[in-house]
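The chain that follows stands alone, in the form predicted on its own, written as structure tokens.
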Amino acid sequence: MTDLSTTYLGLSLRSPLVVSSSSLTDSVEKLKSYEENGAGAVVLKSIFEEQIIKESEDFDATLGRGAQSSPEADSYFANIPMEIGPQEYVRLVESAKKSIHIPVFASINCVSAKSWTGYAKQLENAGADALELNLYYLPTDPLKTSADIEKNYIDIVQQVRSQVKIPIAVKLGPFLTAIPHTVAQIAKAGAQGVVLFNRFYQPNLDLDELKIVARLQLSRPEEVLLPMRWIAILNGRIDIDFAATTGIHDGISALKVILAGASVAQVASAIYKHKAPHLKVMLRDMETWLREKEYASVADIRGILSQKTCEDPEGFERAQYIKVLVGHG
């Protein structure tokens, strides 16, 4: 019998497929369907930093001190339909823990280290097995340096770590000056895992209405190459667990990120397209491949194609770059 179990953030998971934070994970009924179809864990839909702050008594004062705040900020968020508030989110964690038996990760979408970090303790008390910090920040201030942005990330992790004992994973975007250094500092600050990579949704322009249009775009299978590459580079160099996300649409792509060094593969777009039973299809394909290659478990293949297996990883990476460009004609 092929063993598909894995460990992530110090937790035992029955499979490496994790349903990532999205509208797919905003109700107990949906979570049950992922458990029934073989998911190893679920990451609940994110609660936003702005929601947590807004619920506090000193919202106006806190918002005024925020690094990205402006006089219009209150009205911006007042016009966004957020059907679940901070206390409802705590109850969702509690209900999920009572209803399913796989690990439940709470998720906070955040951009700064402020008074909201105490809310993390409420999620821990509600039973969350781990906390995923979704650092969704688009730097637009020309006076902010890359060091400023990185320090902000580290401050968030340190403050949340001071509040909770449960494992912390940090979800990063790919637009960082030095990804290895940032990940190393995040590990030093107390995080047990990183999720690579967050997707920055690009707004479009409506030429008829002359307005900005926000539209959700599902990932494409080829997008898996970005997290796969960086996990392969970082695996074995930094003492932290890796989760891959973006572009994981089938069992083969999940196997690829595990071969690169990931502990788990986070899935969302494939479920939007094919519904919860697609998880079973992915797991069956993974099991078939492992059996055909005569591997007994997922643990046997983790990281065997990462750069740590190369004597000169930097030279290998450069050589592949040159090979692709020279060979394309």
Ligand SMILES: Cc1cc2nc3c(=O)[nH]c(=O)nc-3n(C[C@H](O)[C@H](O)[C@H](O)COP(=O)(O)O)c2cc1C
Given for the second form:
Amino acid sequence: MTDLSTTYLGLSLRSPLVVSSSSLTDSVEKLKSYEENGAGAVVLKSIFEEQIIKESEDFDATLGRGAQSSPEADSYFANIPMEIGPQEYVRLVESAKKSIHIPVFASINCVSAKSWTGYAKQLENAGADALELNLYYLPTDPLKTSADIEKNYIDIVQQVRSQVKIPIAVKLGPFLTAIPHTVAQIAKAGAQGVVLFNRFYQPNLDLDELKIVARLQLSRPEEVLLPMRWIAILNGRIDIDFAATTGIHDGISALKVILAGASVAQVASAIYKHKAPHLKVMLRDMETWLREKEYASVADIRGILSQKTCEDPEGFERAQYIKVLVGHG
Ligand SMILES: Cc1cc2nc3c(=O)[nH]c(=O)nc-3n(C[C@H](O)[C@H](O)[C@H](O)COP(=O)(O)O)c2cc1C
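Please supply the corresponding structure for the form predicted in complex with the ligand (the preceding block corresponds to the form predicted on its own).
Then the entire complex follows, led off by the chain already shown.
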């Protein structure tokens, strides 16, 4: 019998497949279907920092206190339909915990270490097994340095760490100058995991209407190469768990990120396409591969193709790069 269990953020998971934060995880009915199909854990859809602050401002306004955000910024958010408000989100965590047995991670999409961080405590009290901080920040100010931006990330983690005892995972985008340094600082600030990588959403232009079109595209399987590569580089060098996200569409790509060093493989697009039973297909394919290669467990393969044993990873990477360019006829 092949053992598919894993540990992530100090928790035991029966399988390494985790359903990613998205509208796939916004109701208890959907969560039950992932549990039935073998998911190891679920990450709830993100609640946005702006929603949390807005709610506390509304609350403050009724008490006659001032608002935090600018009217212009408010207008950007006014027309976005946010179905789940902060208190409904707490109730979603509570009912998820009552209805399923696999770990439930709450997710907060945030850009600053503002007053919202106190809300993390409510999610912990509601029973969330861990918090995923989805740090989605796009710098547009030419005066901001990479050090400023990384400091902001670390401040957020420290602030949230000071509020909660449950494990924290930080979901990052790939466009950072010094990924290893940032991840090391995140670990030092008290996070137990990093989720690599958030996708960079890129709006298009509609030339007929002369307007910006924001449409979210599902990932393509080849996109897995980016998180796989960085997890392979970081595994064993920083004391933190890795979750891979983006491009994991089948059991083979889930195995690849685990071989690179990931503790779990997060899946969204493939479930949007093929629905919850696809998890079962992925797990079956993983089990078949492990059996054929005579591995008894997922734990046996985790990180065996990472750069852990490489003494000079920068030299190795440079050599690989040159080899690929020179080898291309
Ligand atoms: C429709 C949709 C909604 C998403 N919403 C969130 C979200 O609320 N929070 C978050 O951290 N990621 C969100 N994501 C990103 C996914 O969690 C995941 O990281 C990304 O889709 C890459 O994984 P995939 O290749 O398996 O789709 C969303 C993705 C999709 C497709």
